[in-house]
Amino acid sequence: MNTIDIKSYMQSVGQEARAASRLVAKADTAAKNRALTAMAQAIRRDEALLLAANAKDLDNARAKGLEASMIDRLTLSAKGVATMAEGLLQIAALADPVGEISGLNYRPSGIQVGKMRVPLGVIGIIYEARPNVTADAAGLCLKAGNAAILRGGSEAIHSNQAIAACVKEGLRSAGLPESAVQVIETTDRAAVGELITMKDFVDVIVPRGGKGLIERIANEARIPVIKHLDGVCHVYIDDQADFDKAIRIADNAKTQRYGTCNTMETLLIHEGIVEKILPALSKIYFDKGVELRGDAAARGIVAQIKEATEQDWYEEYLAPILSIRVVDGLDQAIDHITKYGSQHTDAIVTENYTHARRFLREVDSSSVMVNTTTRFADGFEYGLGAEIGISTDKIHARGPVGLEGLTSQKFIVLGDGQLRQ
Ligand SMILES: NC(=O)C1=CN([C@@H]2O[C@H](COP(=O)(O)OP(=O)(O)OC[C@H]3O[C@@H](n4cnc5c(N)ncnc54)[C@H](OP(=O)(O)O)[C@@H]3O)[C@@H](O)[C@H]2O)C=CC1
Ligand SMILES: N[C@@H](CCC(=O)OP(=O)(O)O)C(=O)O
């Protein structure tokens, strides 16, 4: 396509979302249901077709020697294509936030006010190679009672299509517009740029990635913008941890999963049990092969640690690579999750109360945790059924971002004949 072809082409998936939003606002319960229900069956079926679409997929990621942090995302197993199915049941089995009406009580006048949850309409959604995100993002729009318009990274594009036909089945087969959930056809950059800009088509778009993705949105988007940026997490491990507590979840923070934007990246160790603590987690590290970078006194203790620079304290590697650093106590570590941090997740691990209410209230990410694993942040581990990403933002929804998250509240109000004296 050239560049007259996309403006044509995504104002056509514009115009086709905002007409099937207003179909799917008004959608009952039941038929998006059928449709999530359909999906899933789609995909069960189709378990074959989606697996050669995906080993396309890698066999060019392959030869293009793409990162092995990108081709575990990008990654679809029979395990994989059977959890896509399952996550849009679970979508199908949670309530339906949709005219949900909460705290409606008598004004004086008479009148009486409260709040109805509403869609957003139509969702524009930018996110990396990694296929079981188009059929999340699908349903989770859908159930919210959202079109979605979805472009998903390139390297992914022959399994975003594949689930694309199975989520226009589900859609077509329970009577609703198969443009309510439209994926991009073209991996052409130039069709994120007329995306982020169709204000008349797109009511939010929300971006998950990294910092290239995010300076675009921000020097170009026309459009309100729910940002699910990079995670520079951190695990502060306090003098007054529980030692097998803080080796535990040291070790699940960083090893569980690499590539991960809630993995651990900096490891922040209190001077008083670094000694005791730093050679018995090095060992649990190299063990596993991942490469620690540290600061002199992490060195001075295990000499195996290799220099951290500057740089290394802004890292989010996405690779078994982790970055140490000693620091002198609890203002220590927050001063340094502040300056390096990227507000997406950090850990206190301690057993003093009052540092754990400390860390809790000082640190200003959308999660903020203590004696726990930063792999947590997840909607589906919060109870939220999925996520459509998790929000670095402050306003509208921040941390895992789920049905609440795609729906805004409107005031209802509901009178009989009272009027404003
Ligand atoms: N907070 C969250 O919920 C999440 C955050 N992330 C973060 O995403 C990053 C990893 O994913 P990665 O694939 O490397 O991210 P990228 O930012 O490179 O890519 C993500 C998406 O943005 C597109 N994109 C990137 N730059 C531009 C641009 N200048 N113009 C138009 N489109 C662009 C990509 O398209 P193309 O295919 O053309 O490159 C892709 O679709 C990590 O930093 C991770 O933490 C990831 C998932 C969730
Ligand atoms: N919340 C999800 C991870 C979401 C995420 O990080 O995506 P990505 O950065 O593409 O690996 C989880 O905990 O597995």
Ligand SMILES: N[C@@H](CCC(=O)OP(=O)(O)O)C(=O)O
Contents of the next structure:
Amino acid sequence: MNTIDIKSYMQSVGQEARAASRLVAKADTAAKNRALTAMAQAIRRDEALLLAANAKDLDNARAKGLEASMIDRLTLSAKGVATMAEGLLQIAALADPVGEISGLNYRPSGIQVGKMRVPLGVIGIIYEARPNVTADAAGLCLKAGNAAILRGGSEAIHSNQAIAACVKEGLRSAGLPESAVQVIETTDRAAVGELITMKDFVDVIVPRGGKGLIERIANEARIPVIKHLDGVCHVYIDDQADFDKAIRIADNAKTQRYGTCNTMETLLIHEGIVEKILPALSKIYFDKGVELRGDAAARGIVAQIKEATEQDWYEEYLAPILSIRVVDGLDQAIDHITKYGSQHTDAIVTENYTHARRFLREVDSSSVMVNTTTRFADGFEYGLGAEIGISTDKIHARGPVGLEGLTSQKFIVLGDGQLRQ
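Okay, that's the form predicted together with the named molecule, but what's the structure of the form predicted on its own?
If you are looking for partners or other molecules, they are not here, because only the chain is given.
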């Protein structure tokens, strides 16, 4: 497509999405749940087709020399297909937020004032790799009464189109418009530029991908954006941590998966426990091929640790690399997280109730955890069914964005002939 064709195509997509959003907004819960169930069934039935399409994308990605972290996010396994289907069924099982009324109170005038939860309208989702986003986003947007325009990366085009076919089948079977979820068919980047400026047709943009993509969207969009730029996640091992628990959490938070935004990138260890725990942890990391970069105190205990630079504390590696810093206590750990963190997800390992409570209260991140791994910062794990993304913003939605984050509220006023005096 040339530039004129792209603009015309995107305008058409936007118009169809806006029209579909009005129909989906008033669709009843049963119809939406039938669509979600049918989508899940189609995905399970077409597992072999989805994996074959993903294999094409992986072959192309390797041929182009894409980074290992990108290929990791692009990879779809049989377990991943099952998780997509299960996520849709979980969304179907969730309470429908649309139309929910809260805070209804009588005013002195006799009127009742409250709030009703309503859809946002049309949501544009721009993402790299991560073919599971196609199903997750479609399901969440639909259940929340929204239409969705999905623009996946060129590296996942075959996977996304295969999943989109299952989504459209589910919509058809429930009598809902197929245009309620549209996957952009062109890989031309000009489509992104159009999508993020179509304020007549799109109400919210959700970018999911690398920092470069998200920065571009945030800077150029003329539509509100729900986003997070980095996932610089920390685990702090307190001097009153349970040794075995700390070992397992610090291992899982880094090595369970390297290319995700909730993977630990910096490990903070109290000086009172570091000599005991760091050698054991280092062996685990080295055995798994993780490169360690640490401060002078860490290197003084484990000689194979490389010197960390100031920039390392800011890094989201998305790779088998970990920064390690020794701190003198909880205050220094919180100060480090405040300075270098990205307000995504941070965890403390401690058996001290007071330390745990202080950490929960004082660490200003979208998810703050005690005695568990940062890898749990995920909509599926939080019981949201799935997530549209994770927001580190403080307005509207924060943390994993599920159904409620894809709705807004309007005031409703109930009267019986009262007049303002």
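Note that the rigid core is defined as the largest set of C-alphas that superpose within 1.5 Å between two forms. Numbering follows the first chain given and starts at 1. Model, not experiment: these values are computed from the prediction.
Engineer: Determine, after fitting the two forms on their core, whether residue 355 shows a C-alpha shift of 2 Å or more between these two forms.
Structural biologist: Shift at residue 355: 2 Å or more after core fit.
Engineer: Once you overlay the rigid core, does the Cα of residue 200 travel 2 Å or further between these two forms?
Structural biologist: No, because once the rigid core is superposed, the C-alpha of residue 200 moves less than 2 Å between these two forms.
Engineer: Answer yes if the CA of residue 241 moves 2 Å or more between these two forms after aligning the rigid core, and no otherwise.
Structural biologist: Yes: residue 241 shifts by at least 2 Å between these two forms.
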